[in-house]
Each structure stands twice: as C-alpha cells, then as structure tokens.
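Quick heads-up: it's one chain on its own, the form predicted together with this ligand, in structure tokens.
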Amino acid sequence: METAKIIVVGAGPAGIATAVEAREAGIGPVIVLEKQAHLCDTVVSLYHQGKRVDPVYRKVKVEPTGKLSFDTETREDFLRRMAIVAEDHRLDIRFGREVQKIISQDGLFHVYTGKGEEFRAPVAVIAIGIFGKPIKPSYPIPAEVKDKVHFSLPREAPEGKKVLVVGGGDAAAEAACFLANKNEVALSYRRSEFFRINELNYCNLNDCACLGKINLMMATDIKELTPHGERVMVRFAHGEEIPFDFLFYNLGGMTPAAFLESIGVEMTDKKPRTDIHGETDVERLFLAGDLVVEKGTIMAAFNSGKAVIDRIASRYGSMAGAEAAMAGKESS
C-alpha cells in the first residue's frame, strides 16, 4: 500500500496535465496510474499514423490557460512531446495499472488495481477518458463478421479492401481519408451535411470524393449487417445492399457510467455533474478531460487539469498528505 497527497487515474493528456500543474504549484507527492504500458492511449490505439492533431478540433478552439500547450504536429510527434514533458516534470507514472475500484473511507481514496495494489490519497483525479467504451451501433454484429467490424484501426490498417467508414465527425473524416489511400472507401452518415468536422478536414474529404477515392454516402442509415461469404453485407435503410471487406465505426465514446456511479459521481443526463474545477459531489474527488468538458479536445483536457489543480492549490493546497485528511475529518 503506498500513499499520496493525489492519486490520478489515466495518464492521457488531462491527466499528464493534472500531474504538470500539481508539480508546477509544488503539490504532491503525485502518482499517476496507467492501465497501458504506454501515455495516452487513445492518441496511441485510436489516432491512425502519421495523423495531423489539431489544437482546433471538433470545431473548437481553446486557448491554453495552463502550462500545456501544443501547435498542429503529427501523432508522432505529439506522443513523443507528451514522454519528453513527462520526463521533464518526474512524473510518477505507474505503468500497468488499471483502476478497478475506488473507496472513499476515513477521509481518504482507497484505489485498487487489477493487479491488487492499493494505493491511498485525499485526493483524487480520475481521468480516464471516454474512448475506453466506443459508442456502438444499436443493431447487432453477427459474431460471424465480428472479426471485420472494427471499432479502432488495427495496428496493421488494411490495404487493397472495400472498406465502409461509419460516422460523421473529424475522426470519421481522417480514417476515410487515411484508408483511401490504400483502398476503396465509402463514407456512411446519417445527415445529409457534414455539421461539425473542421475545414480542412471537410477540403480533403471532398477532394478525395472529386478524385472517386470516397464515395460519400450522405443521410444514409445502416439497418442490418449480415455475414457474405468473406464480407459483410451492409443493409441500407433506403434498401441498398453493399458488401464489404471491412467495417470501421467512428461514433465517438460512452461515458463510464457504471465506474463514476460506484465511487458515488451523481450523473445528471448521462452526464457526471461536477461544478466548473471538476469536483464532484465526493468531496476532493475531480474529473478531468473527455469525462467533463462539453467537446472532448486535447487542448480542453490540459485546460482542464489546470482548473484541477487551481482548486486543489486554494482549497486543500494545505494539507500535508494522508495525515491532513485524517485530522480534517477527526475535527469535523
């Protein structure tokens, strides 16, 4: 059992963020638990090589107010920054670690690994993200083609497929984009217009559709898949059938209800209710990043570890670890 002042669960960028503003206002003893052996997964799993990340996405732009900040650079560039700030700022990051359950008693957090460590603090960030539970269609996957419908891009991308690209959002628009180069893409949305995608993304969409590499299939609406010797059939709602190779759905991330609910987060619309720094109802249990902001973004997630610690520095800055808490709550 080893303990510290905060506990940060995820080490993407809200809680890299989290750990750099505690450092920055000299809090800590920080440690940041991680269940890949690797800094931000979803950059890692869900970001196809060579990737622009933008500081502008989702149509969103929001100015640094902390002490991270990044310009338009590729994937790998960004993951390569994110290890150098990590070692930068000593960062106690704990590999392999995957928080299952969280209690709240005797004024501390008592967090558990699956790999039965206990680690406690009398604060805790939990920044895990949304992109751990993908937003699923509401119609089945045969199991017989559950092996060519794919939530993330496998780490071998496929090359020479007809591959069908499901969603309407910026991720949607890269992943069609990215596998065209190598296979035959269609898009499917079901809106007639691209609403929320970024400019360029929107440009490089279109040019690969006037080039014939996309075929845009705008307000279209997925019924039934079912198995076709080696490819799925896709069912429209409008009644076309198209088989394919490989199905790619891009609808973004699930809220982890059931995990926020345990530790006692109220959820309000599907949503955890903390006030503007992320604290919830549990007294110095924080959310940061996609869990709490509005359009999950890479800068909003550094923003949000900022607004964290700011509250932490000014309402429980003082207390000395562990003990603090003990004695906070004997004498209340």
Ligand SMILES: Cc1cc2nc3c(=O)[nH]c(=O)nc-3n(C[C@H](O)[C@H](O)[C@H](O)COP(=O)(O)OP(=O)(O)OC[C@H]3O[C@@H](n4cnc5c(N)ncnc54)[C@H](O)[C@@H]3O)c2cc1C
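Given the form predicted together with this ligand, state the structure of the form predicted on its own.
Here you get just the chain by itself.
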C-alpha cells in the first residue's frame, strides 16, 4: 500500500498534463497509474505511422492554458515529446497497472489495481479515454440472469462466490487475478494459448493458476446460459455444464460509465456530471481528458489537466485535513 496526495488514473495527454501541472504548482507526491506499458496509448494504438497530430480541432486551434502545448507534428515526434516531458518533470508513472476499483472512505480514495496493489490519496483524477460499448457474446443472455452477468467490475465486487471470467486479453487476466483474491475463479478462453496479453499479466495469471486460485479453461466455447436456481448454468460446446454465481465478460471494448458510477459519480444523459474544473459530485474526485472535453482534442486534454490542478490548489490548498486523515489511517 502506498500513499500520495494525488492519484492520476491514465498516462495519456490529460493524465500527463495533470501530473506536470501538479509538479509546477508544488503539489505532490503524485502517482500516475497506467494500464499499458507505454504513454499515450490512444495515439500509439489508433494513429498510424507518420500520422499528423494537430492542435487544431474542427478547424479551430485550441490555445494552451497550461504548461503543455505542441504544434503540428507526426505521431512519432509527439510520442517522443511526451516521453521527454515525463522524464524532464520526473513523473512517477507506474506502467502495467490497470485500476479495477476506487473506493472513497475516511477522507481518502483507495485505488486498487489488477495486480492486487492498493494506493491511497485524498485526491483522485481519472484521465482515461472513452471507447465503444463492450462486446457482448453472440448467444443470448436470459433476462433472469442479467443481474449476474457483468461487462465490468460492479460497485461491490463479489466475495466468496464461484465466478467465471470470459476472455483472453489483459482485461480478462487482470479481472481474474483481482477476483481470485476472494472468490473461486475460472477463466474461459476460446483459444488453446494466450497470445495478446502482456508478459506481466501472463505471469500473474499463471502464478494464480499454479496456486490453484484460478482454473484456466482453455479452448472452451460457451454455447448457452440458462437460469439455475440462484446461479447461472453455463453450457460449453464440448458438453460440460457448470453453474456459476457470476460471469464477467472481457471480450473487448469498454465504457467507463459503470466504473465511474461504481465510485458514486452521477451521470446525466450517459455523461458524467462535473463542474468547469472537472470536479465531480464526489468531492475531490476529478475527471480530465476525453471524459470532459471533445474526444480526441489533445490540446483541450492538456488544458483540462491545468483546470483540475487550478481547482485543487485553490479549493483544497495543502489538503491538511486529508493528510491528517491519511496519517490516522497509516498509524491504525
């Protein structure tokens, strides 16, 4: 367990800008948690080699309000720029940490990662991107079991249950390892071998399997789900039938709505409610980047990090009360 003044979730343009502005304002320590092994995953994943990165959005140039800015440049030059920014400002970025859950308790945000780590801070900033709806299976999910089938971790993760995780990517591996701490977990994957998860998650998953915490059901396809008392009966294509208390699908795609709601963020027309500084109705919980500005507007994402830190500096100052709460938790 580690503590900081600010936990930033996401090391894209908004997350980096938030950490930079905090350092310039003398607010720290700041820990940035990034699920990928690199900065700016949206640019890395969605921009082809040589693609232009532009501060102009819909023919309007977004002017910088904070420390970070850039002129039109290639994808590669932009990524080099961001790496230099992170190094020059000595940002504490922890790669390979996908945040699974955030709980607000006793004046602190308790942030849990898929690796089983816990970070605590009086202020949290969520700077993740927005993606499409989660991919759902081709077979129907009966209405009678929909409350037991999830596409992201719910507000209250189950404990002492028999759980099936479906998928073979990083999200599935991390969810399985996280849930295995307090549940009997199986993971169903249609291929005989994993091929698209990073080495860290692969090792963690195999460790859990060797310890008997996760049953890896490789080369298995689900044929049907049916109600089975208080459980869900899972019928596999090879003929086996196994009842589970809960199912968690990680087939690709994600939406942060369920994640934000699990923390207590109110939504209006499927969008999170924030003020002009990105602060949600959950005090000291901020949103930055695509969650509060037009998707894909990198300069606006930079500016949102500036707005967040301006509010933190003016409203919460030294955060003495929160620091006292943190000290109390540490000594207990």
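The model shown is predicted, which means the values in this text are computed figures rather than measured ones. We call the rigid core whatever largest set of C-alpha positions still superposes within 1.5 Å between the two forms. Numbering follows the first chain given and starts at 1.
After superposing the rigid core, the C-alpha of residue 147 moves by 2 Å or more between these two forms. Here residue 261 does not count as shifted, since its C-alpha moves by less than 2 Å between these two forms after the core is aligned. Superposition on the rigid core between these two forms places the CA atom of residue 246 2 Å or more away from its counterpart.
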